[in-house]
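Quick heads-up: it's one chain on its own, the form predicted alone, in structure tokens.
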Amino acid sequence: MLAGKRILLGITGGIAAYKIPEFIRLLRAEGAEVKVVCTPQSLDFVTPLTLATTSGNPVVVSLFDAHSGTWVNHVELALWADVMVIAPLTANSLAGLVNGKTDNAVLVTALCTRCPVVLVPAMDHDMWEHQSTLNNIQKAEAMGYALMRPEYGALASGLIGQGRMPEPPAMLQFLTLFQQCHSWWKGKKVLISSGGTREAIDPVRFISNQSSGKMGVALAEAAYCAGAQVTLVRTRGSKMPYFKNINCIEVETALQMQSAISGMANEQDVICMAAAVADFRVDQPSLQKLKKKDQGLNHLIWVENPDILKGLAQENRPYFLLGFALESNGNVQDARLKLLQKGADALALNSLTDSGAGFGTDTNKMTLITHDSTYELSLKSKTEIAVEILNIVAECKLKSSQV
């Protein structure tokens, strides 16, 4: 998704800048051009000579060479780039950025780029946490900066907290999929389901289904890059999204994940419901293993449990309602009645029958359906179909704004 792509990278004075030759190696591997612009200060952590052979372009550390009188247009260096990416970021340079100051190239350059930029911080928690640094952040992100927020993790001062700068396969990946959504979720709030509910018979013994929760994940991802602010409800045992600052809550029956979802749903922009929540779940499990003997499982009483999808679909509700539904014969006309009958905004259906889709897959293929079009996503990576799908949410919602 990057090949091709021009990347500018601006690295600041933060210990977390020794980092960086392994994120250009990256990126280059994905088949994008990078150059590199820096802090004289960043040289303490990293020299010249690594910048330039992994970028494979000349490092620009001042606009001016006193010897040789060659000025570095930075204007030039700056119109160039498809993005900027600051990492990382120090509070001091997040300060500069923020009130404009130009006192070294990284911010001359970002102060004259047309593109978008996305600011990494990384610094010790104390710092991080400083009223003034949220201060800025808050700053950053109203002039229209993208933020990849630093991890939970040890850090350098030999503390532990928030501030840790996120390995390069993280910024890889947030760049990627932040360079493919749309810019309308940026800011917004969404609520992603995920995984397949556990139904308990004994302390032994549940009913599930296969569901991996990789789809749920996938939109979580794809939505956080995207500048939202994400909270994944997810079923125990399905994928753990890759991003640590994703809001994760850990549920196992349907009852859990209802309460999770119902109590915070009035507050989201857009809500998914990508988990595969179980029909039927019994009456009353028993304290004590069954046994087959007594012919306990035999007399089990089952219950429907409440269909989550269609008790969200209230009128008046604040969000856009997006559903899942699996199925093994993948009618479009069927899945139309049936987003009808659950009276959410949009329903995305998949097929058992279609190869490299379904459960447990790495790819998936789906016919997103919502009222008034149906969008048929082709055979491609769950993180490709679920910045497709977040893509035409964002425009569903532009539409719908437009009425």
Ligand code: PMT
The other form holds:
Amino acid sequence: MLAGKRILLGITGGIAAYKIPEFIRLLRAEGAEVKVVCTPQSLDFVTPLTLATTSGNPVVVSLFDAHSGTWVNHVELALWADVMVIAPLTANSLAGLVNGKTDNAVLVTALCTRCPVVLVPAMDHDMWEHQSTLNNIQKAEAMGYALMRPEYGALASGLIGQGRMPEPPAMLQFLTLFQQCHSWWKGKKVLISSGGTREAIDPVRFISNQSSGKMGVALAEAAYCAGAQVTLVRTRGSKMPYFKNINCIEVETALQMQSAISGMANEQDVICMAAAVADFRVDQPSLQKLKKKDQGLNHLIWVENPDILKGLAQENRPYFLLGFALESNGNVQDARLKLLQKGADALALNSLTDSGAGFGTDTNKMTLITHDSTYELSLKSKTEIAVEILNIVAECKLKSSQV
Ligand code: PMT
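Right, and the form predicted together with the ligand of this protein, after the form predicted alone?
Below is the whole assembly, all chains and molecules, this chain first.
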């Protein structure tokens, strides 16, 4: 998906610069063209020869050569790029960037870009948490820069904390999704449910369903890379997201899911109910393991779980509400009825009869229904489906704000 994209990589002087040749290698393996501009300080951590060899292009460190009188046209370089990524971005260069400083080749080039610029800050934990850095990050976001936040983990100082640059495969995945998702998502708050709820029968048994959590996680990851602040309410045992900065809340039962979601619902811009929620639970799960000889399993009393989606569909809600539906036949008329019954803004329908769609698969085929349109999403990876869903929701929101 990055094939043919022109990626301008800005490198500033942090230890994480040693990971950049690997990142370049991954970008080029995807078919992207890469050019590198870096600060003199970054060359303490990675050599120009390595960067030139991996990128296949000369590396720009200084805009002028005092001996030959030649200069690099930084404006041309900036306008060449489809996207600029500054990784690692030190606290110093971040401060320079948000204050319009141009004292190194990375900053002066960044200032000339017309394309999106993705910042990947990396620094020690206390520098990252310092009020001046937080202020600069806030300013950078307000100025329109995209941000891939540092992760929690081992730092060069020996400390453990927030500040670590994500690994190159995570940066690649981020950039790929960032490039495909609508910019409407930047700064939005999104809550996504995923996985199948489990309802206890006794301390060893439960009733659940086949949901793996893959569809919900794909949505969470795409929304995160599009710049949203994402909370994923996921069921125990279901898939975990790849990006560590997605806020995950683990639940087990439908009641727990309902309580986790309802507490945060009104803060959200969008809620996506991709979870497969059990419609029923056992009234009073046994505290002891039910014995076969007592035939306890034959006398379970079932009660209905609350319909979380329906409960969220209150009037004047501040959020866009997207429901999911898994049907045996994929009948669009039935799904349209369900959309009305549930009171959601849109419904993503997948069918058990479509091979490669629904539970557990890495792919999906869906029909996305809104109150005035129907969108057919052909069979593709759940990640690609998630991107399409997010882009349709963004268009719906933009359309409704124009009315
Ligand atoms: O997790 P995967 O393996 O990737 O599979 C993805 C998926 C098939 C689970 C997903 O694409 C999907 O279809 N999720 C919804 C499945 C489902 O529960 O469908 P439903 O028709 O029973 O429910 C309709 C909607 O109501 C859903 O948004 C559901 O979250 C919600 N619901 C249902 C029951 C209930 N008590 N409360 C609810 O909120």
